[in-house]
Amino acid sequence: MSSREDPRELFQRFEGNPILTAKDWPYPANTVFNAGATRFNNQTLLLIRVEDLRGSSHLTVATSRDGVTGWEIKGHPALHPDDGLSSESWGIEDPRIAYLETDEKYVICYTGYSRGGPAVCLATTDSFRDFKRYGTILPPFNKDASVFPKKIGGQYVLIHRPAFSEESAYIWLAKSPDLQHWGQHGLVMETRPGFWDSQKIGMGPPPIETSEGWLILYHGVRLTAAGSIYRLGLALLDLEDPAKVIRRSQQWVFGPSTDFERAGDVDNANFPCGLVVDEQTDELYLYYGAADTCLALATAKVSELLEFVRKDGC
């Protein structure tokens, strides 16, 4: 049993956060926030949100050795929005980043924004330096997306969030071929009226497979009369068919608490888009958005999420 019957003391905050502000950029920027991580080339990377002067996003790298401290940032993006693209014409942003080792890439799903409104769009790397780009796997108004890092049946898998209005923004699953034409698309879960993601959920990082299912990390948002507060909970998938849901947990675990967390360019939103695990330590580094305008980091043990799952979820 857990010694943690808080919920909200899984995740401990580093004492040094926020670790990335618009301040360490070494070229102009308003904001810098929400990241995909995975480790390459034995460090800890992070491909950043950072939001220009014109309120456009684009996605940047920078590396540490022990995804903490040491940030070295590039002094360009890594990717820009797509000029060609209209579904990118206002900008690329929070994206997921999957490392699938059948196929020796890394699978980067990001949301491409435009008068549209937000659509999932891929990208293959195994450099971080050069990228295939698949462009729009699905149209607007959808978003929150990532792949499982193996293929189930064969097929690749996406977790996604299409919001066909403002009472049905939840988390769907779809399969593909060739990561370029998805189908079979199946409800996930949904939005739980009166709880903490009553308002809209998404997924957050992506799927980490485990012994007993595929541990999902997602954000519920609810509505006050003060306006959005975005936390995060958890919730287990079948390994096998990750469209049936073993056990999501009734409480929220991590949600807005300091000071550069409950205020900035959107108040209240803690938004996590990349983790990484250390499998030998059990260790989670949890890579957020806090308040759309810094990112910060949190750790937690796998294991603890693993067993507050199995003892809160439902």
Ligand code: BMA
Given for the second form:
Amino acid sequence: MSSREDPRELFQRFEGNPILTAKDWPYPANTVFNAGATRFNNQTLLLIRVEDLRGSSHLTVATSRDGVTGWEIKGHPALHPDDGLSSESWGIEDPRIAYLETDEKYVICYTGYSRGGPAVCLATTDSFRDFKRYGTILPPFNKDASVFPKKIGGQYVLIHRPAFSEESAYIWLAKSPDLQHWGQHGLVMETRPGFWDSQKIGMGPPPIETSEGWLILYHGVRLTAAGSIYRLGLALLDLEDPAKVIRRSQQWVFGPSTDFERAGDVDNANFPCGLVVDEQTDELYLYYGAADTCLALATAKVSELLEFVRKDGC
Ligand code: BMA
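Given the form predicted on its own above, I would also like to look at the protein as it appears in the form predicted in complex with the named molecule.
Now the complete complex, all chains and molecules, led by this one.
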């Protein structure tokens, strides 16, 4: 285990980045970016946000044996906005996939864009062909949601991000007996005035279970004279009571630096929704939308992220 002085060295970008762009798509697309990720049938499966030429997003599956190269992109969307659901009338975005071993199913949380703003929607699947849709589980303004990959205290647990105003976009938690009805909401983390995450924060990919706690990668936004910058920070939540923050990194660990991260439809936005951990090698594969335009990959060691949040966190 090495100790890195500069947190920006924790993640290594894949030299072939971006891994997927609209040019690779089998049908017309404006951009392909924020993607959920999981292992499925011995492959890495990405559920990718595709923005069409009207400006509406849907979700399409791509798979690869090694999670790095040789992506096979499906010729049609896996999940379309539900015509009958007002909260999906302007598209569906930013999926997070958690595999619940006890339920033998994948739980997908995504943002439904309604005329009234973003809402949290949920669907489950065991095939990525057929989905059970639960509809809107949390009304606007709410997004950046993911369930934990296991029940805690007999209940499903959800991280979400209600935003009652531009100044209160914080990370919250909710519990449910059945994935449909959510309550017992509690505040987990707030923005930090003066810091890189002073404007808004929201969950990145689903939490990772470690012996020290739930490791979370969250995005933080700083508003500058030139616009917003989306970067990534780390936090460790209590295993039994994930509303309790054990540590939160003071510094950001991953942010826009390459040309394709710096410039695109939305400049300076690194936005990961999915990750896959190889437990044999300790390697974490992070799939992130870059500048709301394309999809890229960076890797890190889980043990090094933990070591960093222990040291830098407070
Ligand atoms: C967030 C979400 C993401 C997007 C990011 C940067 O609020 O809407 O879908 O990638 O902004 O534009």
